[in-house]
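The chain that follows stands alone, in the form predicted alone, written as structure tokens.
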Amino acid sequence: MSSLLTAHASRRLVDKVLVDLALLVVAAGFVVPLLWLLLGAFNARAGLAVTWPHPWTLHNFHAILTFETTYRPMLNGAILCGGGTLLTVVASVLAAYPLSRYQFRAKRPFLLTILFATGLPITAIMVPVYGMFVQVNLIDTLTGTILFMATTALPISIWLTKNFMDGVPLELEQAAWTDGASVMQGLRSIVLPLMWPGLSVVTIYTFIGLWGNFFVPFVLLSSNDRLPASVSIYTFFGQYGQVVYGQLAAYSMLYSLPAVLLYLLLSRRLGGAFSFGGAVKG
């Protein structure tokens, strides 16, 4: 009996070690590129290998902190992604409300269509979209690019918003309707304040997705003074005979800051998600 227990314990120990090793390999796949990024940004002679800076220097940041290289692409990216995120969140709330609160015959097919659209590859529709934008004179415009980027983010945002809105008790709105509030007043005064954590998730998810979108602005924008930072990284990478890896690492660090700052700004709203307490009692 004791030998069986010992063998079982040995197998569990081996399985645990194997799982830990697998997790370490996966973690290394994330940590090593991040370590290269952090060290390379402060290394004037950075290469493809992960090396300790000697000496530590801010030369790479001084080289890229120019209007053409960093400031203008960052501003363009903020306009494109900020506008696209705002438009997406507003449209998602208005589209998710009837899906969450009402029952109608086309509800399930519509939700399945949205779910299908979340998996539709953007590359499959870019050629007809480009042709349409040329015909309606929206090519190489920030407005047209914002509209299309918001459209690409809308299906998954509607799906997420609807799920978060389902968590708000309908009885709270019904009480407001009894007091004379309209549907839009109930949405604005009851539903939205209670689902702020969910809206924060949708906002962060949408902004990060748009901020990292390379293909759409690369196709729809042709003027250098309108390109966002996601495209400027590509042009910066290939405009020299050889890549200056230290400057590229420094630029990548600055490029990631807006998404990190947005997460830090909205993350405090995620802790108390849907804490209704005793709001529907009695």
Contents of the next structure:
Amino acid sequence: MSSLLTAHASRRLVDKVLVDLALLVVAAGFVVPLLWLLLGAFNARAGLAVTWPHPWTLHNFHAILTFETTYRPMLNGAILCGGGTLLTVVASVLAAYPLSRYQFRAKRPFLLTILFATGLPITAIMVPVYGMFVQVNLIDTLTGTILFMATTALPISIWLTKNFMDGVPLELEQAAWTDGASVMQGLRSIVLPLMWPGLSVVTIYTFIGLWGNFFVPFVLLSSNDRLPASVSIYTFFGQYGQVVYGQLAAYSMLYSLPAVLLYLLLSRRLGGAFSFGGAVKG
Amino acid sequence: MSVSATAAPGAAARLRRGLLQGLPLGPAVVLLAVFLAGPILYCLYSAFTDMALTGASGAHFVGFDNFRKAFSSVEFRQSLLYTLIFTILSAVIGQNILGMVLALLMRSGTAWVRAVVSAIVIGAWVMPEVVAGYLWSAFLGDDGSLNRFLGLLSLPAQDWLFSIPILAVSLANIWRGTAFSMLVYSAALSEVPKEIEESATMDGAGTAQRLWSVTLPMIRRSITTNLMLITLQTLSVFGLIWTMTRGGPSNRSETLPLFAYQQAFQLSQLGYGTALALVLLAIGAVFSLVYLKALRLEDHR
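Give me the form predicted in complex with its partner chain now, not the form predicted alone.
Now the complete complex, all chains and molecules, led by this one.
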């Protein structure tokens, strides 16, 4: 009997080790392409293949940390994505309130339309958006691009915000109303503080999405001094005949950093990555 | 008379209250109407014109000419085929199955292994798509890491971006998108009650059998939802393919978004490009409707 138990336990142990091994093999496959970025950025003679930096250097970073190459595109990206995120979040919170708190006839069709819109491939409408922006003189403007970027993020953002707001009980607000607070005061002082974790998910998710977006600014902006980091990285290949891979890796690293840091902040705040999957699942 | 006199102010007040309550929807509705519904309507209009990129004044109504031109062109049919291959290979097979396998393995892995693996896989997801494109160009390129590795094993090297570009961009898309499926499936699996799986084991079901006839059916709805979402995401991939191959060489990785872009902007045929975009939009709309349907089914159950 006892030998049977130990056999069973040792089989379980073997299973667990096998599972861990399989997971680590997959992870290794995911890491290999990343190594080029991590090692190439510090390598004075980086090429296409991953090599151990020889010699280690910070020269790649020194070379790209200029106003034109790094600071300006980052600033433009911050303005575009910061502005777009702010607009999206404010519009989503306002829109989510009636959707979460009131019953009206158009509510279900409206929500279904929003959900339908989350699926539409935004890539497909870039050609007509370009045509439209030329006609109304919004082409190559930061304002026009911010407005459009905010709109692309809006459907999923409204959907998530509404779901998070549903989780805040109505009774607390009603108590504030009897104390004489208006609806908007109730939203600001009761609902928003209580749904803060959910709201930060929406904010960070929106920002990361916009920060990584290449196609929208690529089509809508053309002046060099307005391009964000996602588009100007692409000039590394066109502008100079010979690509300096070390510098490209260093720049890629700096450009990816805000997205990675924001994600880390998000997963720390919410205690693990899996709440994100739950949020996305809807 | 007296009845309508009392009813009218009541109705007016109700209408005023309704409008006031709906007011916060305003900014979102205006943005969506102008910048989402607007372009879609504009798309419906200009797809039937011969609008060019330069003088927008010279647009004429040409009926279904753009669509006739598209469906009779070899390039268009080819780009449809590449879109299909890219979607099936990278989303339906790659991201979906790898995401599921990871989510399943994660359940019985050691805690620190789970943490490391999810950090790495999600890290790939958080990377901007252009950076992912460069990473994979470097990995698969002629002098890239993969060929060095194959060289060490004395296997023949080749320029993967040149010989099988559609496979190269699909691999990159699997790398980038698997985290999404993994997160969706992990969330779904965490809601499967342990007792049900355990009782299946008691009844003598093997691991594979238990997975196939107990676990997977229980998360069926998540599988449908996930498949639709990743298909939609993959249909609109542009930056990744653009940075890796620009649709080449000789259009052998040119999916529909890239084809439409090239016709509209590089060949200045805005009308034709819009018609192609409309085809993509229609395909996306169909998948989006299926997704809605899958979600609505749950409401009735």
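Positions refer to the first chain, counted from 1. Note that the structure is a prediction, hence the values are computed from the model and not measured. If you superpose the two forms and keep the largest set of C-alpha atoms that fall within 1.5 Å, you have the rigid core.
Once the rigid core is used as the reference frame, the Cα position of W56 differs between the two forms by less than 2 Å. Core-aligned Cα shift between the two forms at V14: this is 8.4 Å.
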